[in-house]
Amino acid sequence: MKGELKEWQEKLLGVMKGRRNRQLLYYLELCTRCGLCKDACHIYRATGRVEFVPSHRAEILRRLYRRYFSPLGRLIPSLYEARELDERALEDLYEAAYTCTGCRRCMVYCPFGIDITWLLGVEKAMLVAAGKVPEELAMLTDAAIEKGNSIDLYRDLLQEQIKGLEPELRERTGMPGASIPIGRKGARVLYVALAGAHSILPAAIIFNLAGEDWTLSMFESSNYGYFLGDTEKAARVAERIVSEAKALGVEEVVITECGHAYRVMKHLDEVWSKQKFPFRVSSIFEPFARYLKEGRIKVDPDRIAERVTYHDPCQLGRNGGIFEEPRAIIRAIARDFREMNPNREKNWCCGGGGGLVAQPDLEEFRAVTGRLKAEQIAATGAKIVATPCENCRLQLDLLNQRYHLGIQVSAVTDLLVQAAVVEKGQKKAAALG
């Protein structure tokens, strides 16, 4: 059998062999394809296309896996439902693997608790040894490696830019001192935030009014390397942020509103790189929802009289396990609140997830596998939806434009920043846009 595979072959079922566990062998032998994932799926419910059910895109592996490595499967592959590894297995790979959002909906509903996005995992990483994987997502990865190795090359550049930020931030604060301080050693907090003022500065105006110890990190929180399904790459994309808060010295380390950056951070990076790291990792949401409750920051819930509804991210809320703390926040700064309905760990995905948003290709599968998501938006009659991650902001605007919902798509703390009272000269943070 192994001289008659070709070189390419041997690579991808080395990839296999080199994932098999008991995890794998669990999940690829205990699904009874009931077809509960199907309903679960807002992918399927969307197109209704069978190789969109969560169970078919892992029955690829399932039946790879059978040919090579399954004693039947060798000797009566027709009998025993295996298949050849080719390069029509190779594109249906592709496609199950990476227009899969990654939402693990049909993990929740599944009687057997199977992971379908780890065994996507799985078919992510022999796509990445056959070199065959979304060309922006492998981009962006890239990008942020080259940073991390260059990162001198644009520190000056960065903090010229910080700067340009402080005399808004001294304006909407009303503190003269008020600042952004960028790898201050000794600081309690590094906070690490996407690329753009919109994810800097409404930070920034908490942290100040609540006096926190903080510094900004030089780097992005956004990982791509995830997306792709590279796992060497995403542990050296976050190691850039684990180096830098050791040499800081710090106690926390705080992601900005991004699903997908809290869960790698928080639940994935210490399995990568086999460290326990000196410092705790929380999302945004933890240290804002405890400035609230204990009287550091003042709101006024008037400032925002319109409804408003959340949406639970999928890697922030199902996978990353944060849901009570961005509603405590919704909830201090707004009259109107509204659950979707369902929410928390059964929300529906927005479908922008999974590296979706990145690939321009897939605007139109999005914008038709987003309508369950646009009903519930629809049947909250909320004008404000509020959600903590870029890529499913991306989405619900595209959503509000396909569908006519006449929302208003804002991240909480931009919320918050409105809803902010400032003491010290009565002066006002106004809302930001």
Second form
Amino acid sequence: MKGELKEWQEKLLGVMKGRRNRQLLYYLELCTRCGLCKDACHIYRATGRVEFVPSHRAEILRRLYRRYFSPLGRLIPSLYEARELDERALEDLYEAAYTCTGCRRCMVYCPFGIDITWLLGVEKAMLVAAGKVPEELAMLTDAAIEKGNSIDLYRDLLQEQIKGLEPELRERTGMPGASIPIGRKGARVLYVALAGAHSILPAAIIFNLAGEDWTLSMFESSNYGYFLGDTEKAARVAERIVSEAKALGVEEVVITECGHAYRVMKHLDEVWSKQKFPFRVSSIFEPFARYLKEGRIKVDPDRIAERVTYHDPCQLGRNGGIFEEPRAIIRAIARDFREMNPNREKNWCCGGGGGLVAQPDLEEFRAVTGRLKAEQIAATGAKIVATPCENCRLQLDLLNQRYHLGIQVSAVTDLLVQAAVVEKGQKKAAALG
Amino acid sequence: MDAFSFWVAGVMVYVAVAVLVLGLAWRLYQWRRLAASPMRLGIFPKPRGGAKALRIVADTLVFPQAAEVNAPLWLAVFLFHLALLGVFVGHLRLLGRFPEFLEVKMSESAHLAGGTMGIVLVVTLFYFLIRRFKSPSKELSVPEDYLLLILLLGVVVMGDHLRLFAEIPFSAYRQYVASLLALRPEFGPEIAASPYKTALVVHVLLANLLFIYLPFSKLVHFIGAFLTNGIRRS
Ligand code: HEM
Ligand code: SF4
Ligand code: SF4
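Please supply the coordinates for the form predicted together with its partner chain, as a counterpart to the form predicted on its own shown previously.
First the chain shown before, then all remaining chains and molecules of the complex.
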């Protein structure tokens, strides 16, 4: 049987074999195909399409596994509808792997706790080996790696951009000495933002107000290699930040409001790159909640009058472990806070994860599959939806338009800046935007 | 014992039990010889210590989350497994006598409890089977799923048939199992003379087939469920 395999098939099956570990085998062999996970997936619930049943996405891999690896599957392939690794299978793998947001809500509800995304990770690795990946994700990943290679070019650009932000920073904080340091050796905190002033200025205001000993990273925190499922490239993207943090000797790497970036740095990259970080990784909310508690920043609890709700980004919440800090911040600054139902690890995915937001041709798909989220938001009656993930915010903006929700989607830090009381000169920070 | 009974309710039982035990051991070995994932795959929040153990047991035995998203299916699955456990315990009585007070209670309630559980099994199995002929379960299912359900239905229907209609005293079954344990399989006069003898042999035949296939099927989830549920909370 081996002799009949073409080279590309050998290669892809090799990838599958290389990914085999205990967990993978459990997940491949234990699923009863009960279909309970379908009721937990926003994509299936919104579309009713069989190919979007979570276990069906993984079933393709399972049937390949039966065909090529499991003894009984090779003996009696029809028992499992075992299938050949052909062009058609590649198409199906692509459709299954790259339309899942990776929210892992299905894992919460499966009676066995089967992690569908772990199986889809193997599917993605095979597709990466086959060169059959979403173009946008591949381009963004390569651009990020390229940036790491030619950082001197970008340093000047970033310096320039920062210079332009500092006057506003000084005005908002009322601190003539407020600054945005880049690449400052010996700083306690390395803040990793996203590309764009919207991710730098508000955080800089809070860091300055709190008197934090910080510096800004040269790199953006987002990691498209992770969405791509190319762990080797994803590790290279993350490594840019790791080596920067090591070179500066920081104690804490603080990841901005971004779900997957936090998960990658906190929970994944140490395994991918087989190293132990000499610094701790935290989400931006950990220091911010600390500042509030220690009184290092003062807030006006009445500043935000409208009802606020909070959307747990899947990668930050159930897959990252940050639930309470952002809530503590919102509770401190908003009188009328209303939880979504369900929330925390059971929160509905907005439909923007998994790199879907970066793929323009999936916009219609996202609009449709965000239905449950839109209904959930509408039920809170909130006017402001705070959420700490750029992908979620872009998706919620789309849902706001399509479902006429009449909401304002906001980063949590933006709300915090809005409510922050400037001590020096008693000048209050004006709202952003 | 006639020849057919001897081979099916005698020799084949030994083979089936051996395949079951060795097969399960082989499956466990297949899993455990591979390295565990270096990635922590659990979801948050992560309970610790006693709370974690409790959570894993609850997840495995009750899987309460499933009830939130699909109550009817959860109920069917839960009742099915409960009945399965009950029937399993009931069958243990064949191996020997329970402590006296239990023995009395169990033999008093055997007909009602066994009958009820048997009916629950048939009904839930039918439900599982019919469900798989409807989309999206249909597309999701592979022949293994139907095969197992039909096999189980066969075992259960024959079991119910014996439970509800055969007038064979329990002591006769016990005698038969004792003869199996003594490696001299034999039907006593009550079974040999009963018109239900064939039904019994078919029940045992189907159970043998189930035992032989079980270690290689998705039914190993009865062991795996504890392991994967452990991973989810770690
Ligand atoms: C001796 C132990 C067990 C046996 C023999 C057993 C057997 C079965 C059988 C025959 C089915 C029906 C499959 C089908 O619908 O096609 C099933 C389904 C199922 N079992 Fe078990 N099981 C056992 C233990 C467990 C445990 C400990 C769990 C805990 C999570 C579990 C969870 C499930 C679930 C969720 C289903 C899905 C129902 C479905 O397929 O519609 N089982 N089991
Ligand atoms: S809920 Fe779990 S066991 Fe059931 S079909 Fe989905 S992945 Fe498989
Ligand atoms: S991870 Fe989320 S989007 Fe993907 S299959 Fe599971 S529930 Fe659906």
